[in-house]
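The chain that follows stands alone, in the form predicted on its own, written as structure tokens.
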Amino acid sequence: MHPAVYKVGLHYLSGDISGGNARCIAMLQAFQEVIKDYSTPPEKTLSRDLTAKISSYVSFFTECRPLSVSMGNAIRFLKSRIAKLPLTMSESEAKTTLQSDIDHFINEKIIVADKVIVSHAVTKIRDGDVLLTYGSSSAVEMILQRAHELGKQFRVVLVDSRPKLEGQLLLRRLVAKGISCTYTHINAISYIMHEATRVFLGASAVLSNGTVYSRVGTACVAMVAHAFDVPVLVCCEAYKFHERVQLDSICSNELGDPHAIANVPGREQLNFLDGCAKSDNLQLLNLIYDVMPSDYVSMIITDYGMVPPTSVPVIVREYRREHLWM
């Protein structure tokens, strides 16, 4: 086992890197460490190997965290990359080009990607605007430290949930750049909606029937919306777009620790399901993610521009029209 690839599957594990761009981004680098270091064994050709290889790490960072959808797609992509290099083309220089095509894959559809999204996403956003957000997206947070740098005057609704309250590293952020925020769990969020203009969320992935794949939770928080009447604007990159069709989030979901919901952090005292969490008769549940039904979605911003969920199939043709995903 490489030392990067065993680092990066240890923080995934203990949870220290989090994020679909942040786990992309992370192996994409392991993966380039181990290409520096890789030589070629005797009566064995370079594509076949490092494929293998590569295989072997993948199924290592499964087991400590399954795979997400961009990281599916980014190892679709470096495989692909890989077994097109010419056969006669020198190891120094096939290793070569395998770390820069990574290089260009973060830089360009990731980096750029966001960068992209963020301008699309800023011309959204008008004075006297209150913005609701749940969780904490890499992507929305870009979105509102521009639209603040911009001069914009808008207040920020932060909606949060437990086990992760990832929303309060969200929340510090922004108060400490200055904007204007309020705090709120999703139990309040029919209560909070009222005062909403738009509703900016992440995605994990944006799957070929419109439907988004997000933190847990996200769903809820645009049915409320679209119960509003309040827009849902998705921010996605469109290496996160998948070919795939989901209806719900129990066919294919990945599950967190199940003890973690039944503590209440720092309240010890509160544990009502000790001595329950064993039982026979009691199994704890906590699903990771949901999916959004593109009812939901009014506009999904991506580096393509902003379109319709209707128009995500478009997006998936033409990414397999570049070769990536083949």
Contents of the next structure:
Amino acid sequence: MHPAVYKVGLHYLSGDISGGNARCIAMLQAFQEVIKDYSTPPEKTLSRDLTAKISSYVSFFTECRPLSVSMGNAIRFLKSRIAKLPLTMSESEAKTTLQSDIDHFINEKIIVADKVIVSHAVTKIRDGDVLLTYGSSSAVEMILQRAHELGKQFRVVLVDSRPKLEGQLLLRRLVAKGISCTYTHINAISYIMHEATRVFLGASAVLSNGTVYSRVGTACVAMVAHAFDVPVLVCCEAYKFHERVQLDSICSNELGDPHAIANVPGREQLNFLDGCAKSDNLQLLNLIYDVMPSDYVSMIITDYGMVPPTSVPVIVREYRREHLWM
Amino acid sequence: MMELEIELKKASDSLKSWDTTSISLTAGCDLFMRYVTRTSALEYEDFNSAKSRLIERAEKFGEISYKARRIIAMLSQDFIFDGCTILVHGFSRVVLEVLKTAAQNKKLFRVLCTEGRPDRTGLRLSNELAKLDVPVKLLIDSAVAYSMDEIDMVFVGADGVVESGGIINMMGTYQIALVAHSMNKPVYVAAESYKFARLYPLDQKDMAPALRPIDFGVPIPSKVEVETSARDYTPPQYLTLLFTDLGVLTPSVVSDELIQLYL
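Okay, that was the form predicted on its own. Show me the form predicted in complex with its partner chain next.
Below is the entire complex, every chain and molecule, led by the chain shown above.
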């Protein structure tokens, strides 16, 4: 077990690194360390042995926390690059090629993609807008910061939810930048939605039928926005697109810690479920993700531009082809 | 070769600057540029062969655009059945071509034209249709919902077709599409493929404004504001089909075509 992999795995377990982009970048950087320190054992080929090693590290990561779609796509990319290495290449050459491929992937698919997304999204923000966002998305944060830098006059409504309360860190950063914010929890969403003019949401993945897979509660926000005729803009890099189709939130999801929803930290007198948790007819369900149907999404902003949710299979098809040519 | 591309871009920009509000002009120029320059001919060593390849593609683009109206008229014939009543809004030469072809094919149909204030497009269109011996009835713009019962389908043109699959067209199109949708009447749009634009309006105000003065016939007090926008945006869920030279498409295909061209 390589120490870099171990470190990243523990970060996932504790929740220090969370969010699709952060997890993917941390994983790829750990793999870069692995490749740097790798040496082919005798009687084995580099591509097969390295692939086997990567697979074992991937199962370690999965034990710490189930893989996100972004990580899954990055692993597929890495494995295909390893498989494509010509047999005649020397080991050091192969290692440098792989490391630069990973750098290239991170730069092109995440960092530059985010810049393109931000440049498209800020054209949709006008002076006087009230932008609503949910939880903490790295893409949405960058959009808000850029729009503020460009001098656009807008205010932000940040909707958050238990148990993770991820919005609070984003709130601190936005307020520090001087953006006027309103903070509320998701139970007030139908009250606050009439004020919003645009809703910006992030995504963990976008599936083939235009369905958006993201943090639990996002579907709720999108549904209420749709009922109030507020446009919903989902910001997602293209490497998070996936061919699978999912119709509801239950068939493929991740379960969080059940005690997190049973207890309210710091409020002992509210812990009515103490002792009940062991009961057979009680199941504490703490879902991490949920699924938003494409009808609620007005547009998806990706590094390929602004597309309607019906165009996701076209991008998946074109993107995979480009992948193969890389 | 780079010089030639720069020259083309300059020419395209100066053409676009003549009428900054026209979406079809901008879209047409952009698509032309993409179509012409998106060829591996640019990698050819020999400048002359690359140039002739570019000219070939340019002429092909021009030919497609010319023929577009004929193709659209042909494709829409199956949708006009004998005894049908068609509602038309705005003066679109494509729609006129469609109706002309239907009349030439001896189909029996009647047309309801909205007046199209303040441009009076309805009067121009009804003139043209009367020459073809097609029974025409003029409606004032507010009489659309009243007459929607007897209408079988709505036919409109488009100034521009946007990425979401919606259209930007003369003011009043959105209203008619909403009424037709709520009464389950199909709305057909006839538009050439060079009108596909890389725009994505989220609501009515999310477009470049195109204002034109309205003459009410009587003087208006200076304190009274007038809504002078010349066009509106119809979202894709109110449109049934788009007749283009690429075929009969559903609104979601517009984005697919644009992605394939721009990717």
